[in-house]
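One chain is shown next in C-alpha cells, namely the form predicted alone.
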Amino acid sequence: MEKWYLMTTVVLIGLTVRWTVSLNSYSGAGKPPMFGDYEAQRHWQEITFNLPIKQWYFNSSDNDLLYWGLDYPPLTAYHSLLCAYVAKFINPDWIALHTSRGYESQAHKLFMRTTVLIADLLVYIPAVVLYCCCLKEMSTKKKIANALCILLYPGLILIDYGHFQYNSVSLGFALWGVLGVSYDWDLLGSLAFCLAINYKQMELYHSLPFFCFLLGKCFKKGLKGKGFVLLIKLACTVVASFILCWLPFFTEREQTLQVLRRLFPVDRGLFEDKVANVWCSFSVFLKIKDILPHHMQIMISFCFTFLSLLPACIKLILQPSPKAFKFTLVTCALSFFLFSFQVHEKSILLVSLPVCLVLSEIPFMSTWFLLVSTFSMLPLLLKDELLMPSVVTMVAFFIACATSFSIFEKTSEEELQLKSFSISVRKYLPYFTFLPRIIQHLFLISIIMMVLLTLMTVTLDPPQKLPDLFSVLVCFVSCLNFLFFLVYFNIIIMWDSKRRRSQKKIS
C-alpha cells in the first residue's frame, strides 16, 4: 500500500513539474508568418478535420505544404484528428480552415497544453510507472526514487511542455515495446513498438535493436522449431499493425509514395538548424555540404552509421539479452544522432529514453548523459525563451539523481561496469588503473563547460562577424561528449560477457 502512495505522489510530482513548465512560452509565440511548432500541431488538427484523408499530404489551395504541412506518419494525423474533433466541440474557431492560421490565446493554449498532459497520462506515464515497478534486485524505495528521476527528465518535459511537441507519445509506446519484449510478451511488444513508428518515424532510430534482439530470440529458440513459429508470429503482428495503420493510404500507389516522400524529406539536405550531431559539429572546419554532391552527403552517412552499430546489433542476435538490448538501444541511437542524414536536435531525447532505462545500472553515467542532452538543445529553448525552466529542471533533476543513486559514490570500475575492459587494458599496460579518475575529471571539465557556455549565451553578445559563435559552441561541445558516450557504451556492450564470465566464477 505504501509503495503505491509513494509512486502516486512521485506521479504527482512529475505532473506538476510538467504543467508548471506548460505556464511558460511555446515554439514562434507571436512570430508571424510561420510562427513554430505549436502552430503545426494545431494546423495539423485544421488540415484532418477540413480535408478528406486523401489530401492531407498533397500540396494544394487549401493544404499549402510549405506552411508546416504534415510530414509525420498517419497514426500522428489521427491523433490530431481526435484533438481536433474536441477543439471543434469547445470552439470551432480554433481548426476554421483558412482563417485559424496561427491562431493564438490563453484558452487554447490551455487546450493545447491539456491535450500533451492527457496522451503523457494516458501513454508515457504508465509505462514508466510500470518499468520501474519490474525492476528487479531493487529496493521498493529504489524504484520509486527511479521513476521520479525519469519523470522528470528535463529534455523530454521542455520540448513538449516547452517548446510544444507529442513526443511523449512514440517514446511511450516504444517503452511498452521495450516492456514486452524484455518480459517474453513479444507480440504485443512488437504491436507497441509498430505504433511507434506509425508515430513518428524518428523511432526507427530504435528499429535495428528491437529486430536484433527478436531474431536473436528466434534463432534461441531454433529455427526449425518454436523459433520459426515466433518469427512467423512477430512477421503477421508487424505486417498487420501497418496495414491497419495505413489503410487509407493503400488504396492508390501515389497516396502511399506522397505520404513516404513527406516522412523521408531527403531533399532537405544533410542537417538542420544547429544540431550537435557530427556533421552539423565539424562543418565549422570542413562544410561537407558544399563540398559533396547531394547522393555522396547520403552514401557516407549512411555508411558511417551502419558501421558505428553494426558490432553491438551482431553480439545482440548472437547473445540475446534484456540488458544487452537497453544498452543496445542507447549506442544504436547515439549512431543514427550522430552519423545519420538529416537529423533534428530535438531527435536527441530517442537517445535518452534507453538512457534513462539503464540510469539505475549506470547512474553517474547515465545523470551526465541526460544533462547533456538536454543543454544540446540550448539554442532551441532559448529561442523558445524557456531559459529559467530549462535552468530550474536541469537543477531539479540533478539534485534528484544525485541523491537517490549518491552518483559521486559509483565512479568504481565495477560501478561504471568498465572492470573487464580495465583488466583486459592492464594485459598489457600494467598500471591502468586511473580510468574512473579521467572519467571524474571528464564529467567536471563537461559541467564547467557547459555552465559557462550558457552563461556566455545569456549574457554575452557574439562578433558581428560570428553571429551563430555561441549556438555552434554549445553543439561542437555537445557533440565531443556524445562522441565519448558512443565509446563508453559500446564498451560497456562489447565486454559485457567477459563481466558476466567473471561474475559467475566469484561466485
Contents of the next structure:
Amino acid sequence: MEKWYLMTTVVLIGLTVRWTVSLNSYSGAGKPPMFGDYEAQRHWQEITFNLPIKQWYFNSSDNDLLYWGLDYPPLTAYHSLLCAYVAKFINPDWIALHTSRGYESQAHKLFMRTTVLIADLLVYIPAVVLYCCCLKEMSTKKKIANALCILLYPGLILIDYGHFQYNSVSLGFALWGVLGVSYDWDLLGSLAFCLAINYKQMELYHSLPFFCFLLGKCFKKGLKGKGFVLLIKLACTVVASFILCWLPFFTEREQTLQVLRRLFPVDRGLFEDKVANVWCSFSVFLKIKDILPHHMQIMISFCFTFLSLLPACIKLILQPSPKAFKFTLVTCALSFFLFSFQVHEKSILLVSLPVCLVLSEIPFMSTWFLLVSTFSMLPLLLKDELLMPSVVTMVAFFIACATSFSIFEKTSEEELQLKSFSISVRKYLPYFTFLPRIIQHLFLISIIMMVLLTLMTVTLDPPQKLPDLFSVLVCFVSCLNFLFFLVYFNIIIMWDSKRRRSQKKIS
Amino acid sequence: MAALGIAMGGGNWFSALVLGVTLLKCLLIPTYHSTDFEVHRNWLAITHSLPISQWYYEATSEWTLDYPPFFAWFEYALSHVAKHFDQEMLNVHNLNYASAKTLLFQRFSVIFTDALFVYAVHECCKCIDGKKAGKELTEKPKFILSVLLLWNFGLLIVDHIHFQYNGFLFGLMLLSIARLLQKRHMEGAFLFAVLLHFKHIYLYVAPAYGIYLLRSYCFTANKPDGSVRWNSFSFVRLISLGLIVFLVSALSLGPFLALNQLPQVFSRLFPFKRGLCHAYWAPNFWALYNALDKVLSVIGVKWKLLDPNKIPKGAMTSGLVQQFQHTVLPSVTPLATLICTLIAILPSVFCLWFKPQGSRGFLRCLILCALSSFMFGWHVHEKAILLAVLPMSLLSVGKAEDASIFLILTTTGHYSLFPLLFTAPELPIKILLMLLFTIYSISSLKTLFRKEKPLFNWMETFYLLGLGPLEVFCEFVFPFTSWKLTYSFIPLFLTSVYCAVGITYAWFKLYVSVLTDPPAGKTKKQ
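Form predicted alone done; form predicted in complex with the partner chain now:
Let us now look at the entire complex, which starts with that chain.
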C-alpha cells in the first residue's frame, strides 16, 4: 500500500486519543465500599493470582462473590492472571489477597490503563486496520478515512479507557472472526469468534449470525458433499476451542455448572440500572418488572428477542453473503440489546461494532447510530466524570465521519439503500417519495434532542420527586432511536436481493 | 442541514484540520502542567489586583512579571474573563492555586487565543507558492503545510501540556511574515512591532525584519545585476516604518516611561543573572562546549593532569543547576555569547542585503537569525527552537533542499523538547504525538519531492534513526540501571548533546546553502 504512512498516522491518532482519554477518571474512583469496574478488574487479578483455579468461581472466605465476584468466562480470568503476574513484578501490594481491596494510586492507574492499551493494540486495532485494507471497491484514501472513523468511535474509547473495561479484546476477537468468515477462512474465523465468546459471554449476541452465515455457506456447498465436510470441520473447531478454554473447569461437573451460573445470573432481574432497551424505557408506563413473575419475564423477553431476529437470520441462511452477514450482525445484536433479559447499557457496544463495519456502505445512518449509541451511555459516563472527553470525542467522531464521507450529501434513497424498499412501497402508494426527507428531519430532531438532553442533564438539577428524570429521558430517547434503527436495518436486509435483481434488470 | 453539509463536507479540509487539532487540545486539558501554569496565574493576579505602577515591582511570588507590557495587558484582559470562573485565582498571595476551574480557564484561554494562529496559518497557506499542486489533496503543498503548522508537535506539547501562550504569539509572527510575503509591508512591520512588545524573545529575528524592510521596501528598485540602486531610496517609506515602530513602542512603554520605571522594566525583561544554560541544556553550541569541558575534566582527572579537589562539586550532577562552572575550558560570559551571536547572524544579514532573493531570502535569513541566536545565545530555552521550526515549515514545501534541512531540524528540535515532559502519564502522549508528527512530515515531504533526489543521505538517516534507541535508553533502560542515583544527569546530557549535533548540522547546512545560492538576478526575478 503506497499510503502506508497515512494509515500509520491514523492509528497513531487513534492511540493518542485513547491515551488522553485514559488520563481522566475511571468508574468508582475513590468511592468505597464497592468502587466500580476498575476495582472489579483489579480484584479479579487478585483472585486469580492468589487462589487455585478451582476456587475462582466459588464463594469462600477468600473469595467473596458479592464483592465483584468473577462473572466472565475463563479467558477473562486467564487475562487477569496474566496481568496479575506483571502487577506482581511491579508492585505486589496491588494484588495482595484481602489487603489490596480498593487499592488506588496514580502508578496503579497507569498500569491498568497500559494493560488496556496493550490489549487494544494487540487485538482490536490490527483487526480494524486489516478490515479496512480488505474493503473492496474503494480508493486507498477512503479506506484510510474509514479506519480513522472506526478507530475514533467514542463509545468504545470512553468505556474502555474512561470507565474501564476490556471490551476491545472481545470485540477485537469478534472482528477477527468476521474477517475470517467473510474472506473464507472459516475455521480461523470461528476460532477467533469462540475466543471472543470465551472472553465475554455477551458476545453471544453475535453468535446467531455467525451460526447462520456458516450454516448457509455449508448449504450452499451442498450438504451431501463439501458442505458437510465443512460443517464437521467447523463443529470440531468450535468444540475444540471451547474445550481448550474450559479445560480446568471440565474436571468436575459442579465446576462447570458453577461457572455457567456465574455467567448467566438469571435471578438478577429483567434489567439493572438505566439501560436504553425496551423493558427499561417503557417501564415508565408499564412496570413489567413488578407485574409479571420472574419466569414469565424470561419467557417474554426470550420470545420478543427471538421473533425480532428471526427474519434476518432465516434470510441469511438462505442467501449467505458477507454483506448480508454484517447487516444481520447489526440486527441480531440490536434485537438482543432491545429485548433480551439482563442487559447492560454497555452492551450497546456489541451493536456498534457491526455498525462500524457498515460505516462505508451507509455512512449517514451509521454515523447517526454510533452517535446515539454513545449518547445512550451518557448517565454512566457522567457518573464517571467523563463529560469533557465524551463531548470532545463525540464531536471529533462526527467531524471525522462528516469530512471523510460527506455524509450530508449521501441522503438519497439510493445512498440510504432504501431504493428497492421505496419502489415496492410505491406500487401501493405512488406518492411515497418523501422518505429521505423524513429521515433527514428525524436526524435533525434526534441530534437536537441529544444536545438538549445533554445540556439539561449537565446544567439542571432534576426535580426532587424524580431524581432519575434525565437519565430515564436519555434512555427513552435512545430507545426510540434504536427501535427506528431496528426497523431500518431489517428493511435493508429484507429488500437487499430484490434491489440487486432490479439493478440487474436495468443494466 | 445544507449549511452544515457545506461547512463539514465539501472537501473543506482546512476547517476539519483545525477542529481536529482543537479537539485534541481539549483532550489534553487534564495532562500535567509545569510551573509556567503558576507563572501565568500569578501574572493574571498581578495585573488584575495591582495598579500599573506595581506590575514590574511585585515580587510576592518568585515568578515575577518578565514579559513586555503588551503581554501584561493581555493577562489583564484575560483576568476579566477569569473572574467569572474563579475569583480566587486572581489573588496575588494565593500561590500555587490550581482549582479545577482555574485549570479549565487557563487551558481554554490558550486554546481560544490559538484562533489567531489558525488565521495566520490560513493566510500563510494562501501566499506560499509551493511545488506545483498535485492531484490528490494529501499531496498538495498547502495541505501539507497546514498540517505541519497546525499539528506542530512542539507547539502542542509546549502550549497545551507544558503550558504557555506561544500559539497566538507565533500566530502574530506568521501573520506578519504572511503580510510581508503579500507585499503588505506596513502591516507586517506593525504586527512584528506589536509582537516584540508581547514577548521580547522575538528580538532574535528582528535583524532579518529590519534589513529586509530596509532593502526591499525602502529601496524601491534594484540594478540589473541585483545590487541595490542607491538613488531609489524612499524617505517616506522609512519614516512611516519608523513611525509605526515608534508609536507601538510608545503605546507599550509610554506609561512606564511616565512612571519613571523603564530601568526596572528592562531589568525584569533581560535577567542576565541567570546561567549560561537553562535548567535543561538547550541543544546548542554551548551544550557541546559544556560536554567537551566535562569530557576533558574526566580525562584530566583520570590521567592525573587535574587535581580532583579543585573541580567544583556537583556542578553537573543534576540538570537543575543554574550556574555552570567550567573546569578546563574558559568560562563564558554574557558578553561573549552576545558577540558570538552577532558574528553568527552577520553573514546571513549581509546575504539578505547583497543577494536579496525576495520572500524566500527573507525567510531563510529569519530562520538563520533565529537558529544562530539559539546556537550561541545566553540562557536559551530549548523551547526557542520553535522560533526556527515554524517559519522553516513555510520553506519546507517549496524546495527539496529546504525540506531536508527542515526535517532534520524539526525532528531533532522536537526530540530535544522531550525532557520538558518527564511525568509517566505523559510519556505515551509525547512519544505518540512525536511519532505522529515525524512520520507524517517525513513521509509527506518525501511523497511531495519523490521525483527529486532522496531527502536524506545515509549519514542523516542513521542519525535520525538513532533518536529511537536514544529514547529507549533514556526512558526505559536508564531508570532501571544502578547509575540512576549517582549519574542522574546522563539522560539529559545525552539528549542535549545528541540533539545539539543535529541542530548544529542543520544550521550549518542551511548557512552553506544560503551562502552558496546563486544571486537572485540569475535564478529568479523578484
